[in-house]
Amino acid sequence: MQDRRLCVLNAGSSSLKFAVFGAGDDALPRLQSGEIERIGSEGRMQVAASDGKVLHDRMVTTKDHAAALSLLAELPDGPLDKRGLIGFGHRVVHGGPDMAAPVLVDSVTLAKIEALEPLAPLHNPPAVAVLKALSDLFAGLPHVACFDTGFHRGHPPVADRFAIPDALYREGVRRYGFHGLSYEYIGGALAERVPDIALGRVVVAHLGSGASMCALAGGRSIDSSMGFTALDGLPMGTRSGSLDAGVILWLQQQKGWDVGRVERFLYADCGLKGLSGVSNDMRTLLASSAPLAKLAVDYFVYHVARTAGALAAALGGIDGMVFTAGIGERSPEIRSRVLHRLRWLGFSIDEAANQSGGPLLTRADSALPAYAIPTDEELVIARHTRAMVQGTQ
């Protein structure tokens, strides 16, 4: 391994993804990556080198994220090998109203992140658990928190606010937007690969188990489909997406559901899983002949296209579109169906190019271009982490 390295961690509710980057090279080469799945029960630990060679692959049983980190720390030449390690970067989903840029984590910032746990109950708590466990395992090494909400700060007030009293806005009840690290990467990738539209008006669709869309103008976010929490906007794997607040009142008043049950319902039992009654996985739904599975796919496509139109209106026009993340990068059928719904905007899909993964998905005579571009949130975190760690040395 290179002499200077940094480790990036992305903690999910029951998983831990990680990547190791060489910090002595301007290009920040990826040296290792992997994941521990199904934390809290029997799961799988995988670590691979940059060339795809499998370094470790075995079933493991972990009680919590701290136990998962301990397993990684025991691996010879693993992601937590102390030799040359200069710091850690962390994906933190919600930064609230005060943390709009990456921060070096100390007791004050950690307390602020913990206080935001009710706004991101699936994501912030495991990130905090990893931060605390790593601080115990590697005392003295710096940690940098990078927030998915940060990229969206600076939206105009009409996009940033809800139609509620100003006092609540000043308390932090506002539209934050999420998947910002992904959108930051796509903005940079467009500048390198498609400069003709990078400074224009682009709608980006981050479509995965968690899904959102963003309006970029000149590479900056001006609006997003997600709002106060990561429940808003598009239907997702198990999350509802936009929902009339009256439905929540009805569940509480007519069915007697308490807050805990409503929260579990909205985060775990809705979205594609709830609508289809079959699965939260788009691949399973596309392969299913069940009527409700077909409806769930149609519903997802409809709302992606509908949101693209709304964001194009927010931009005052559109110069191109990008699909990214798991579904956006790997599902030609979903891309095709969305672009066919957006023919009125000027997209003419090249089906052969779409089937092969692009990156350009549209025909030469298409009025507007559409692209499939893989995202790399870990690289964005690594860039911010190195900059902040070097600033402390």
The other form holds:
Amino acid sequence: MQDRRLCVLNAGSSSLKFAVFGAGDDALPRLQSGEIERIGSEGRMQVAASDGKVLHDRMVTTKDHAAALSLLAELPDGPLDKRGLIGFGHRVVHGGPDMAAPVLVDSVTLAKIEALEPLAPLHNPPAVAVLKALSDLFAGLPHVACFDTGFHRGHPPVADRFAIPDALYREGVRRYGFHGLSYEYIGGALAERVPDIALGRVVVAHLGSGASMCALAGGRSIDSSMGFTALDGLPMGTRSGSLDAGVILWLQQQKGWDVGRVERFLYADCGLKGLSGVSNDMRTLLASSAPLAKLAVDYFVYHVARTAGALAAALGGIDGMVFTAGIGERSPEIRSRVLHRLRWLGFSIDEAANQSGGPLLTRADSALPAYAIPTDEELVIARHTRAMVQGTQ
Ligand code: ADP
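The structure above corresponds to the form predicted alone; please provide the structure of the form predicted together with ligand ADP.
Complete assembly follows, chain above in first position.
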């Protein structure tokens, strides 16, 4: 692996995903990808080549993200093999009001990303830890930060604001929106595959462990189901989604919960896991006969459909819909149930096409098309990183 290569990193609270791309080819071929899971305890390290061949797969104990990176750096021909490496791209969930476009990371931008940690407590701290550790391991190589909030920064004021005093908006209390790197990929994929639809009004449902929806007008985001933090909007694996702020006051006043406890509760104990009491994993819930597991799935489907209606209203109409991410790409049952609820908008599902994964999920005579399109946030980061790294050479 001595050709020019880029490494893309996506740090979660206890995981580190990575992908290596060939930077000498315009198509940016993916050469390797993998993950270290359960950082902080015993977890699994997997690295696979682009053809799916497993290069490394073993249990590892890593105390933090820096230790996980040191382990990756030791792998022969691994993702951090120094030969040919020309830079790193990083997924950074929160860029705040100022950082929209990808940036080359220096001490000033690193401090800004660090200052935003309270707004993305699961994601910005590990991204900062990875940036710091890699700068130590690979002094001199450029790092490009790509922000999930960036794609949404053009929202009109009615979608960018809460109904709170202007002074707080100016301090940064805004509806930022997230999963922007995924929506950027989907917007580009639609433009390639169905340009007429891409020019129109499209609702995209990014349904993974974290879930949100986005209203695209001509490929640009005009609204999102997520707001100030990645807690807002749809119910998620362990996050509550939209919650009356009064519930939080009640937990503090009536149950005496402090801020730390409320934060852990909202991020880790709610959503599908909290409602079902069974699991945060949609596959487990779909397979379960427990009444509360069934309710959690019903609640998820109901809120995806309800949010699609709200975003169609934000767009002033709808020309198509896209499902993406773990649940959106791989669950025919959830897609089918959502699209049945959205028949009133004009979707008529083709069940056979839906079962086989589409990409077109609707019948030829459906008034509106719906698609299942696998997202690729890493490729979007690799594109931005290559553009910025080339600009600096
Ligand atoms: P993230 O990247 O946010 O961690 P993913 O996009 O990988 O999450 O999505 C994870 C979710 O996708 C989990 O709830 C998982 O159960 C769900 N999922 C994956 N495959 C399927 C499937 N075949 N059917 C239903 N849900 C699935």
